[in-house]
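One chain comes next, on its own, written out as structure tokens in the form predicted alone.
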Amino acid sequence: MNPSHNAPIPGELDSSFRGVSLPDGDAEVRILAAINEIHLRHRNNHEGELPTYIPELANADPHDFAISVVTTNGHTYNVGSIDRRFTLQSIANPFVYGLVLDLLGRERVLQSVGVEPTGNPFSAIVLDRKTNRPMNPMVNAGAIAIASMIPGATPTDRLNRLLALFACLLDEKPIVNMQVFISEKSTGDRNRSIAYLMRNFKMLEANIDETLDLYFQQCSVSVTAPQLALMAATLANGGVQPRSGREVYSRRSLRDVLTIMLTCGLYESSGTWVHRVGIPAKSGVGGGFMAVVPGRMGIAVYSPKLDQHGTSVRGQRACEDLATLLNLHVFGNTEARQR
């Protein structure tokens, strides 16, 4: 029989989620209920390895695991190490194409960066064959190319817009971990070399080494799984952060990122997510996983055991088991209308 066959239909309880009561009511309440049952269910799940690639990152505690969710109104529902640090790593990606979208609009973006979901690993040294441009903004080669695309007339001036973009999403002074960026600057020649591949081809004309420098600080940016939940809610909450009530994005710019977190945002298994858990997406290599549900939540999961594509095995487990409880995935609710 083919396996997926036997996948459930996104949604629905599977039968390993049988017998699992949650409160009836209050959808906050059931919030709540749901995230401590995927907890308890997952905190003894050990698959996947810590990264070594990034000698830092490779410090992470194995055992570590939060779930944290922050409705569109601002409250907050947390289980697990939610005080535990980590890194944003590629998760940055999202928040930093929406800034530039905002800044300098969607056909500029478009001329430097396509749209395309790639079936390539997120590092992979390789660029659209017909334009030359990276495939999106979620893999490295696009992303570098966008924090290129970040306007000022200095590198201090442009990490400073960076910084103020995080500022505004959390609500406070964002933290970037020194150790992380050090140990990513000493050891990123592969991203050097997609930068490199990116000028020879005239997409990149900014200088190498200061837009690496600012590509990897995005990447330290340093959260806990509360503070992402909270701007994952704020792509939620039509650009708004819920808390503060400031707009950090347009409606326009937002509609570009949630669409590239959905089609591209877990790189080759994009397809795949969709498929089953059907919302917007995004992973780091620095074990975190970020969900949106457009309207009503962001979901942040912090676990830095990873899979085979860099993705946080119990994060991204956690998360679809949190779409299929509460019946996350988009087209999930299509309902037939009289006409």
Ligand code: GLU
The other form holds:
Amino acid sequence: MNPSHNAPIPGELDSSFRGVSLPDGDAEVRILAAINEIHLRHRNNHEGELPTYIPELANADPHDFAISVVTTNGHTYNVGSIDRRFTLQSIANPFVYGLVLDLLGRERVLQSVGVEPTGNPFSAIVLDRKTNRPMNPMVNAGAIAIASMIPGATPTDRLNRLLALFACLLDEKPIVNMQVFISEKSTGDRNRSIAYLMRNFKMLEANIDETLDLYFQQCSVSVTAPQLALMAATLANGGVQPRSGREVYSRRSLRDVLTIMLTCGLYESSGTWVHRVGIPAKSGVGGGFMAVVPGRMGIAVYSPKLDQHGTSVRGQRACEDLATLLNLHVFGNTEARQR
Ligand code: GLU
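Can I have the other form now, the form predicted in complex with ligand GLU, not the form predicted alone?
Complete assembly follows, chain above in first position.
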């Protein structure tokens, strides 16, 4: 028997999908059928809580639920509340990491930020005991360190560099949600503590207030699910934005970005995620969830209720189901080529 490449591995993950058959035909018809099926399946799931530690995020509408896919040839598939904007929060981290890798080089970045998964929550006030580096660029400490490395003579230069990155990814001018920015800036003592700890160990040389402003601004970039899927599609498409054809990341930096997303993208549940689903992903406390299928597609889900780790509940479930239905696990097609 020669199992089809598109069939879910029998008995894997959620067995209730075994009864669902996607239409035959090209991959794109299957994507649309799959996201509609998954939206229907999860739209009445109201598990999770809205975050309150950034007060503005608690004002989200918990009913919102959108799924978008953008393929590497630039086609978009959408279902649900696709016009609703939400802030990237930590989903900005892999994008800014790639920018700094390209600008400063891997060796320089490795001196300041590690590449190890952490069993700790995203906001842990913890550095690597031996090197004093933040564990990885996906958790707050690492993301703040990366933000501090964005080159520029003034805070405005550095902000412009950041916004230029998002303009390339979105192919339009990015919007920063000022309410969320101010809400986080005025309640961000935990992130301030992380920054001072890094300065204590001489791991952060830039001005702390300016660095945190830049970090809070990158977290407050506001997108819709289709826009986030487009951003993810650039990561799926060798670093080239599929609509504009513009190279946003070098191949070398992109490889590092996707590797760290795979191993560290879901904080302390990263191991479970990669074991179950097996595609690079990143969550953010704004309710967004992004995944990348290299060479094929970017996936975005928006649903603002979060689990105890700070990850969108419907975001990860919908994405896991999509990976099951379309057999997206990076090690999902490992049958022997030669016998
Ligand atoms: N801005 C958020 C914070 O620093 C990001 C956290 C997240 O999305 O995981 O707490």
